[in-house]
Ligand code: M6R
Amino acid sequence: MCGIIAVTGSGAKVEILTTGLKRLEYRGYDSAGIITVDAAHGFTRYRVANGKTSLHELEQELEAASSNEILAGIGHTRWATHGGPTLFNAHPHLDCTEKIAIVHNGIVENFRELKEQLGHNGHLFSSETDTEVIAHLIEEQRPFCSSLLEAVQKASRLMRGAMSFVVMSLDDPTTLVGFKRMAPMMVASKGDTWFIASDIPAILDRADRFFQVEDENFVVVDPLGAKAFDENGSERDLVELHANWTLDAAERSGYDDFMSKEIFEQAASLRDTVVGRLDASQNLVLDEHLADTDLLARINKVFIVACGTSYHAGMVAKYAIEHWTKMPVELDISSEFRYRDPVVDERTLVVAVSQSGETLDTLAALHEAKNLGAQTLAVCNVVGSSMARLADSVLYTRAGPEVSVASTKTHTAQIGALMVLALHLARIKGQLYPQEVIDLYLELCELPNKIEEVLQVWDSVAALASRLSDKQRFYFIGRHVGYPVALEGALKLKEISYLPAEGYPAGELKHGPIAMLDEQAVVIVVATRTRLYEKIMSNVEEVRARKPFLVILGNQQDEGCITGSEEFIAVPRVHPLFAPIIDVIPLQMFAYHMAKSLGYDPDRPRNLAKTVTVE
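Now supply the structure block for this chain alone, in the form predicted on its own.
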């Protein structure tokens, strides 16, 4: 979830780049950089990182060392995925000749094999990033191509993954070449000054015309204009956009708030997290710092520690790891772990889950696990975070920055990452055949497409929330993997609408909660086709008899199971252990629409903080 801006033409100035990067700060960043070209000096590159991520400091460096007037330039704010948030990993990156510069948003899934091949061909790398591979691929193609565009087209055919990038070359210093594949990119202009950017906010007050770039298209932008081409070199139309947003609205990509934006980003964030983790030998690849397989093969117990929404992701993982590896899995709230004498040793893998990697309780639990001699693994969203540095191993979610306090896309990304871990452990432990692991992994990689289907229920969930806005008591129930989904649905509703909501395993209804059910209650049942479908439908009958308002979240083919005034929310059917990724999304929507119907700001729930750094 990086930010890109590029400019060329008579109005090109350094200040446009620095201001544009400031406008993209809402996307999150841990390093930033700019490269400019002018007639006197060629390329001049400036980068900040290692905690020095203030764009004000980048501006100061540029003011001290460079004229404001340039022929062209590209800028970038980086949210680290491949390689830590260090200066040498900051964009822009150069090729071996230092004549090609690039900034990039997205992931090159097969960068490891490409990097190895380029290394055999004599290329030298100065960073750990997947981005630098693109620069060297273009460099390798350039001598055999008539233009930079052709070299970029050929290089793009070698890369897998969702990405967008912008390239400059000293051979034609006023020309920018961009490529878009399932990652944001647009073109804009004012007079003969032209821009490429990842988002409209970067240039909203600079340009007066805006153009959408289609997927798998290339753009060539120079002071004379912009042209789009497909992968075969045929010219394509640039579709003009009519942007009447304010700057504040543009940062949210036109959504009313960040929470709704982040709900709709879940297909992309899950795709970035799980896709591209098979290497050339068809083995699952986790992350660069992961413990070697010999250590993991000796593990005989897994312990998951987390808080809040991350804890619910850990609950889902418990079912999957136990099912696929046959190892026992314990689960603990982070704040309780170190105060109860947990039984762990050197053959225990302690998995700490946190969006930020800075959650104090989880960080303290990780310290305790290491003191007890356990193997440790952090699942987090921020490269170089405290947990990532402390743990023996790291598995990154690649959800990008999440601005809204209530987690949505990082929750589904966490479940996706933990599914990858479960499959990886199953193969190491020999509990699944290699082909079984690959088949399950490929099914996991199809889930982003299923999420796109789920997002279509947005309007119907909004109507349901409006209908229930006067209700005061909500009960969420589920069985097996549906239970953590129920807990997460109740938590979301409490977090942002401040309504009393409880999540229960459906089998526990008759042990107390059923006494609360009457016509004033709302019961939301997670009843997708998982392992205990028949039992959960028996629980539905128990609920019906008490006449609350009943909402059933089920698979599309089961919509006929409702009666009377009940509501049914339909989602596509997937592998039962993957179902929580799909099933939780309508419950996120429901909490969001309830908050909006009651007049609350879903991005800033009272009394809550995004990262809890106190015990």
Given for the second form:
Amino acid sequence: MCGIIAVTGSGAKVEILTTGLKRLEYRGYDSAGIITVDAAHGFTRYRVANGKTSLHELEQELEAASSNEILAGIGHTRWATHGGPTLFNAHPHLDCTEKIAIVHNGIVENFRELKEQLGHNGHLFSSETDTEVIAHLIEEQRPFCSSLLEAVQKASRLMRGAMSFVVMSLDDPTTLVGFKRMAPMMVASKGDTWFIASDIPAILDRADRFFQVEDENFVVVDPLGAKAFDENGSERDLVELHANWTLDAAERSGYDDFMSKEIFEQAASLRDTVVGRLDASQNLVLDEHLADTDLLARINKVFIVACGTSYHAGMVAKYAIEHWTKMPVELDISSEFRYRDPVVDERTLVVAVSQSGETLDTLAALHEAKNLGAQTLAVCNVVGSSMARLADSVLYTRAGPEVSVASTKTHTAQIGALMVLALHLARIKGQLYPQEVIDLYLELCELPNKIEEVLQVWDSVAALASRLSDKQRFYFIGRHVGYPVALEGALKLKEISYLPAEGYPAGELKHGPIAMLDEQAVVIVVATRTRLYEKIMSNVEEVRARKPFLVILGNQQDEGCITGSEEFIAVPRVHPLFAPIIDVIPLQMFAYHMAKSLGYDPDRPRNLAKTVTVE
Ligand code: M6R
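I've shown you the form predicted on its own. Could you give me the structure of the form predicted in complex with the ligand?
Every chain and every other molecule in the complex is listed next, the one we just looked at coming first.
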């Protein structure tokens, strides 16, 4: 949540901030603002709080000033937590002297007590945000410190919660000070122009070197370079990141929106993720960290933690890992995992699945797993993200930047990556013959071609969505690996069309939810050929008798299973455990077309942000 960009150095311009913020739109758009400093005027602040149009309006307001050179500047796009999405709550915030400016992502959990104390000390607040408290805390510390860095360090010790922020001060106008604690932050540069940003896309075409910032570290960035310091003030190395993302991948490139572009990128993203992932000995080729095969051979349990769409990918993986390895797999929503007493030890492999690698709930679950002594693996998409740095091993989904808030291509890539992990575990556990592993892996590598085929249903799914655009209730049902597909279909529809949608295991309908079915309901059945095909077709009969509008998503040869005005979406038949990768795609398209036919912008769903870095 919340996007941050900051720039200093000879190339610093207003336009870098506004363009960077546009590229961070997926982080939130309740309001947007920048503050710049130049020799003639000191600070100049612009803020807009018009919801989905905030960034566009900010860009328009600053068009005339866009090429203005500045000494430095910071910008922010907000997903509101503390304080409504109003202008006076929009970042950047200032201290009482208006000499310290700050943008912030995350939450200061003890902000009420800090604010009360600061109020007693005479500080006046102009917003309801927790962010403004940080500016005043730094203001209080500053007279007793030799530098802005020292004041920021002292202030940070007083605050609890996950956060990252960037501060600028008129006392030293070309210096930016950043702090990172379990929220994304990176540093980048080109020549003597330096940046701090929450995400790579903000500065992809501006910088040619990217550096990761460690948790509990501070960065001081000025035209001469960047330095990192730990909480004790010792200087730390800034480790360079090598992200092969291109600007093209972070732009719409002729598509109406990012969601449709990313749906159509799925063949390529799956191919990039799975091809080359098993070596000649069927060992998993991990990224960055070396997998210790001996350690992995000793594990007797897998625990998967994730949120939202990533959780649904983890759910598919549970079926595959249990089937191929015969090891128990537990699956937990990250925000639940850390607050119960999960039974995890050094023989457990905890797999954190996350597109961003920054989702706070999953990051905290990963910390918890490490504290409990588990072996840990992160499956994430963002190179150098917090989870990638924390986990013992990393398996990247090579899907490129995903900008749409509603995840699509990273979901299918996650399932692909987790399938390779399952095959690798099956091999080292001796549960599959080497040739079986090879055959299955080769079949997985063929799946991108099947995706190309399934992408052809785009127009027919659009026609279906327009036929159903007046329907009010949607039920997605599936069995076995079709169940997580049903959950994901329902989640996508809720996220971008705001329609009540539920995902159920089809066999569970008769235990209650079937009471909801009537002629106004739409039931979408994931009925591709798993070994439960006949059972789900019996569930279809139970549904049909209640006369909802019925849509069956099935394999091409089963088209004859519908009757009357029912609809069939045909997808190619693949290995049953790989089927979710194929089957989810028409459901992504359905959510997309429903949103469009209802007049919603799929890239800007209300109330949502791409990366949830608050609890
Ligand atoms: O970055 P992550 O994969 O950890 O994000 C987890 C969820 O917040 C995310 O999948 C969310 O559900 C998406 N909006 C789904 O489209």
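Quick caveat: nothing in here was measured; it's all calculated off a predicted structure. Rigid core (definition): largest C-alpha set, two forms, superposition within 1.5 Å. Residue numbers count along the first chain shown, from 1.
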Original post:
Core-aligned, does W79 move its Cα 2 Å or more between these two forms?
Top reply: yes
Subject >> Displaced residue check between these two forms: D237, CA, 2 Å or over, core reference >> reply: yes
Original post:
Does E265 move its CA by 2 angstroms or more between these two forms when the core is aligned?
Top reply: no
